[in-house]
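The chain below stands alone, shown as structure tokens; this is the form predicted alone.
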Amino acid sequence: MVKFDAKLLKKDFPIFQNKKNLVYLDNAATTQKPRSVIQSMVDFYENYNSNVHRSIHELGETSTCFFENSREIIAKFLNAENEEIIFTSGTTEGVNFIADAWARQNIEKNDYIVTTQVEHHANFLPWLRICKNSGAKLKFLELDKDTFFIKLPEANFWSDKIKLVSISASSNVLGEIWKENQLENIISAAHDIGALVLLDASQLAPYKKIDVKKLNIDFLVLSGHKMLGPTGIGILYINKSLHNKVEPYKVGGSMVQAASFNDVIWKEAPYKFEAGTPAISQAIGLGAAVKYLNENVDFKEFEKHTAYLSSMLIDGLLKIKDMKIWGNIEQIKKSGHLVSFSLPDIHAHDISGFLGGLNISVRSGHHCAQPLANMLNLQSSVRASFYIYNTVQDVEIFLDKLNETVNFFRK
């Protein structure tokens, strides 16, 4: 593996060749795709397009081989077993999968589901609905609004009425929210009282290597499009010890071992969890994306790079009058990959829209975390987020054009 070089990696992404002046800083929403990922999907449709796990002709066998090879690549990336990797459409489906196929059968009236105050709607609304339907209650790990870290829960926080802890590994608004070892301690505390743990890794997996065995989690969800893969594909990890305790989320073709007019026997995992024709080309594309990361990115060097860009960005932002940065600045400078900010006199949408006209892509809004925004009395913020192809020059251009934007609106 070569030393991490964002300028060199950028050459692998066709969009930056086709749009020479593009400064793309909306990676927390979705990342751009390298040529190898795009080509892997083109190859599927041009050379061996066929359904998987069904036909024994050459095309079907080839398609199945590439599909299952992607599962193996992703399993190794997460240090999981192949059968623990279930293909979904993304994080949202992964969370809803567990809500419907496990929580609906196991969460009862007066039970608790624990989450945090910073969650994306995808890891909050399914649990809110489960609670409303079952009579269970939500319990929140609270955010310290001064440090932007999750507060340590009181000793009496934990009880055997907590059945599930579903938390994000990193916030899509604030960045890192856990102090050192705090996430691991929360997972351990949950298991000590018999609760299961779901980790939303959609903002962590693209930036740091995750070891599901070391973390000792029960479920993990992520979205492929946030880590160079195509849209419409994601991963749900289910610890194999739970395979017989989780019902299929969908039922239909491909996941049946035997069926009669009166009964059905499901296949073993992962196939019992993957009904119907899967997103074959997308799964192959995600496998190619993970392979690209494995071959081209030293994650420790990558973290240093995004932290340097984040630090550089923060230093520039703080030179602007009345600038407010949302997140723990010290932590973002140390290991961050995104920076959210706002100005009291200019709406975030105006900033984002103006910058868009200057070929700079950032995100504005409440970032699908409206309860968090309301708690912070934050109507809207601008978010700049980095990935492997972002360079120092991108930050310099962004700061220059942001100052131009601010001056325009303040005049």
Contents of the next structure:
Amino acid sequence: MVKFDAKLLKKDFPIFQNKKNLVYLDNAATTQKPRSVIQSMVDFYENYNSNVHRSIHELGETSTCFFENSREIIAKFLNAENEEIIFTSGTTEGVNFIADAWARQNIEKNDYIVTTQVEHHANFLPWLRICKNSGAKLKFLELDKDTFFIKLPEANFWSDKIKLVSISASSNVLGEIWKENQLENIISAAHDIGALVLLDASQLAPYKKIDVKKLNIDFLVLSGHKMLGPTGIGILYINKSLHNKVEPYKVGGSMVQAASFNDVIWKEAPYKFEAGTPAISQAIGLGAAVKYLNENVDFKEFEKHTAYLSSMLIDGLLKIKDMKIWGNIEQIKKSGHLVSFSLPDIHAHDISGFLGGLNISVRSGHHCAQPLANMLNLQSSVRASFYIYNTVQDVEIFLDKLNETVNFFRK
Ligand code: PLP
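Since we've got the form predicted alone here, give me the form predicted together with pyridoxal-5'-phosphate (PLP) too.
Complete assembly follows, chain above in first position.
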């Protein structure tokens, strides 16, 4: 069994050696990179830099081999087939891809797209635009403002006018939003009325082992940089039964089997979906990141660890007068990895700015989920989020410095 030891893992991350006192709790925005990921990209540029899928010289063969090996590592990680894994620049591009290459052709006036009230703009604005352009309508799965779970929709919520359900597996503001098997139930209710389902897994994939076959999902998107990989690379999973129903998002080099002056035949997936020179070093870096997770992280133990840190954090936060925590406290303490909070008398930016001066990185703002923030009447919150290298000591320092911050502003 793979052991899980955050203190030991921290040693694999050069940034923590270079910035000795850094307490990094902004992992929901992006994670730090282990040496093996950085080295995999240095290796590419120093030893076999070459384009992929075209040149048959030795360097070209080597880079193609490493690039495709990455796809295979990621496919295994998600229990997908290799051809179902499409490299994108990240979650944002993955959602826009499906909006442009599937929804634009298939969503008509008076159809519905279902999403939740808690989405990041990346999984909301592409659907808002599709609806504005086509005359289709958005329908929302609502948030219970007391429990912070998504409410179970009434039976009459579902109709065959719903063509797509596009939802987050986990919120970047509230953490877990699905009670027990509710996510699975929504996926199957959507399939029962013939709708497709897209899952924004950018906040789940770094923390929980996802099995796309078990989830029975049609599309899944994630960002590599939130799970130890470099920026500029992400994954779009398209179930292979849909490969012929999704158009290429971009067209150009590398994805053509035959082209004439008046026609074109695409290659098979995944190449049909990857026009142009891809982000080669980043794809290799993401493969190295997933390999690192496979070799060093037992996800069950990791979940216990982040839940323990979250519990500690919440208990400490609640000792501060007028503290408001946004999210289901019980659930976060059981299996969470992020905690958003606010104080009525100190602006979240003041808190995160002050903490920044004390070597503590947390995020503040509406977290790119402005409709949710407006609905909750929450102008701005502070978010602390954990990853595999965060320790009990990080939480202790954070709480200590947060108290110092609060005292400074309240004195
Ligand atoms: N969806 C969620 C839930 C997120 O948290 C984020 C980023 O924070 C995104 C989508 C967008 O990811 P990216 O900026 O990597 O495309």
